[in-house]
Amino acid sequence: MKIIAAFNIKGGVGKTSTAVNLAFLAAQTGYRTLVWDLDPQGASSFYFRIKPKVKGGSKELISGKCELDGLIRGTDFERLDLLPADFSFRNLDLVLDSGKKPTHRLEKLLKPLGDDYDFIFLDCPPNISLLSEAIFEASDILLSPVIPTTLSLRTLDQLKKFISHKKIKKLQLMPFFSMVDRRKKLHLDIMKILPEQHPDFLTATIPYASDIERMGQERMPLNAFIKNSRSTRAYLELWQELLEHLNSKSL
């Protein structure tokens, strides 16, 4: 089982669309896949037409009084399940802080699901917090969508420094460009220069496109309602690049 977190300190950069679309592609490829919507806004839950409600809320979930597998819901898509969000997740930092080994709590909760899923995608809220640290400890890969702007690059540097400071050895940060507008000279300039400074950038780029915004209207992953577009091809390229990376690591 591989745990992949869609994470960025900034909000509004495409984390949810990354988690939802890559999870859909993973399931379509034949992998047993779960999305855990950790954001109290519940965007992933909304896209999959599932009510953002967890019985017992964050306290019982984190305390282990209710098992994760009892909270998981099936989606409309084969091999793709969802652990929905809950508004109480806004207090997850406080709930984690009240227990023992808070940064390892998510890892412990997810471990029993290893026999049931090949991939777990975490749709994460923005910001650096105790929950973020728990996500980092639980995850194998941190997929970080980055808009090619100055402020986005600043937050990427902050994220790298934080991970390095915490010495989270198994976690691999994999940034990629998101919401790219090729009509903007700034975007093109940054996309040309930045990979030279950060060679860990993936080559796949996600465009700023209206069909991605339509996910909220259609309430489903992009590839479920548009079979061939610039955006669907971009997410497919991102998924294939991620899969190639994982396959190369297993050799």
Second form
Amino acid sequence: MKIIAAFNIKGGVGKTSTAVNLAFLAAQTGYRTLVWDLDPQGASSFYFRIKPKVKGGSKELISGKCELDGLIRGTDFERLDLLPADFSFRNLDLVLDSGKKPTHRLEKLLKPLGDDYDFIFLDCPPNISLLSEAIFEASDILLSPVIPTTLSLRTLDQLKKFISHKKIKKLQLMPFFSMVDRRKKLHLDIMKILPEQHPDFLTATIPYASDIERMGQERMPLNAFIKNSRSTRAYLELWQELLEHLNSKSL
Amino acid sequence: MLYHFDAPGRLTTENLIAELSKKLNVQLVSQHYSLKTYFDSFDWRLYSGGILCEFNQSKPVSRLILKDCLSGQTLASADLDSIPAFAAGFSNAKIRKMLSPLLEMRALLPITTLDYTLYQLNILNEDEKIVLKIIIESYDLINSRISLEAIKGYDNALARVSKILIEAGLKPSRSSVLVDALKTQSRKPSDYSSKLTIELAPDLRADIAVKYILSHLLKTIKINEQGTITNTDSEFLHDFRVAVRRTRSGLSQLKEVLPEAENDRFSQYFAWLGQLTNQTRDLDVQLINFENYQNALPVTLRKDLTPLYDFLSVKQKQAQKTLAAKLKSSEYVIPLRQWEDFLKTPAIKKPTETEALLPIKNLADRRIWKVYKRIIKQGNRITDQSPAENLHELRKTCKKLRYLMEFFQSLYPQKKIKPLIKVLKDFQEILGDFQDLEVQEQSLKTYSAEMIEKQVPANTFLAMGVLIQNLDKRRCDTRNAFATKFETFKQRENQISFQTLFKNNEPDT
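Form predicted alone already given; the form predicted in complex with its partner chain follows:
After this comes the whole thing, all chains and molecules, with the earlier chain placed first.
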């Protein structure tokens, strides 16, 4: 089982689309896949038409009183399940803090799912907090969508510093450009410079496109309503690059 | 999880969908005409192994599905245009690995085909999210099947739809589509087995009982005849030969039961028939064993054995062709028909044969006990220096005993006779191996002489030489193990069991 977190300190950078679309492609490839919607806004739950409600809320979930398996919902797509969000997830930090070993809590909760899933995608809320630390400890890969702007560079540096400060060895940060608008000179300039400073950037980029925005209307992953477009191709490239990377490290 | 229901014949699929639509948000995903064919080996190896092999052909896609016989759960599936004859022909590794150990050398054959309309429905909630998938297979000849595929976390939808279906008169499926389809043809699964199951009453007149046993064997001969002629797989001929051999053994072991003239005449016929099949079977065995032959050689020599395979294949085809022609000739057909007529003739009121009127149980006891004693006698005479012929003679006697015990199984308590058949079977194994290894060794020597004329590469002969050496070593090992195996067979405990079960109270003869 590989755990991949779609993460960025900033909001509105395409984390949910990344988690939802890559999870869809993983399931289509034949992998048993789970998306965990950790964002109290419940966007990925919304995309899968699943009610953002968890029985017992964040307290029972984090305490381990109810097993995760009982909270999981099947999506409309084969091999793809979702653990929905709950509005109480806004207090996840507080709930984690009140327990023992808070930063290892998610890792412990996810462990029993190892036999059921090949991939778990975590759709993470923005910000950097105790929950983020728990996510970093649980994940194998931190897939970070970055909009090519100056501010993004700052937050990426912040994130890198944080990860190296916390000495989380297992975790691998994989940034990639998201919501790229090729008409904007700034985007093109930054995309040229940034990878030089950050060679860990993936080569696949996700465009700023109206069909990705349409996911909200259609309430399903992109590939489920569009068979072939610039955006679907972009997500497929991103998925293949990720998979190649994992295969090279013997998945 | 899957839940299956049967729709009563009066309820059409259209009405059922209309009924569901009244209460639920139903989405019809697809509807198309399909053909469903069940495949298995002739002797039902997949079904016996708990697998249903279903090939569903429809316009968009044709798919092979392996299902668990009991739960109906899908074990493996693949999109295929056609079904290969043998397990090795499947490109899908999962399917190949599931089927190979069950089917071995047996071919996959279509058992029965049904046409139906396949409906795929989704039940949606207020968010238009799928909460349950429904598959309806609407048949003409049997009740339609409704399968509910639960979606994780939406158990309520499953419970609700199940309730609606039961209220509409549907019942949980009790038998598979295959069982129902076969029922329309007055058949049932596993209706062929190479094992003998003959039910006899202990006081039945011996002549009637023997004819009954022989009729059973004739049925097996006839059932395997076509597959032997077409060479569908090697086991048709195998079962055909076993039935012929059992018939011969029956005729010679139960001699004083049927009229002498007929007994002699048909004994000769079945001896001829057995001979007729020898060469093809020997070659079949060589081809089946070929992989083992190769694996027993050093890696560097394995490829050199390929010309032998080609040679055997060509020879097998020729032998098979000759055999098929013979099985279509009057030489085979006419006496077999006469044999059938003879078996159908009602028993004579006052037969002259000494044992014809005996109750079959008495005759069975007497024959089995006599042959058992002969085995012990023959076995005791064999020393480490005894020639191979003595072992072959013993092997034949053992086979006679085995057939007698199998013919008359139903006359004895199963718990007592089955373990004794097993004891005998274990002992027969070593004698069988010894004989097989000798035949294989001998055949390879004969083939190599024939192959010299065919300009086969020298390395092939080298590989065959090593192979013969291997076989010879195994044969010697088997020969050396004989004494121990015989000791196990004749141990006191077994002797007492044989005696108690078969000796009866009659004086020794």
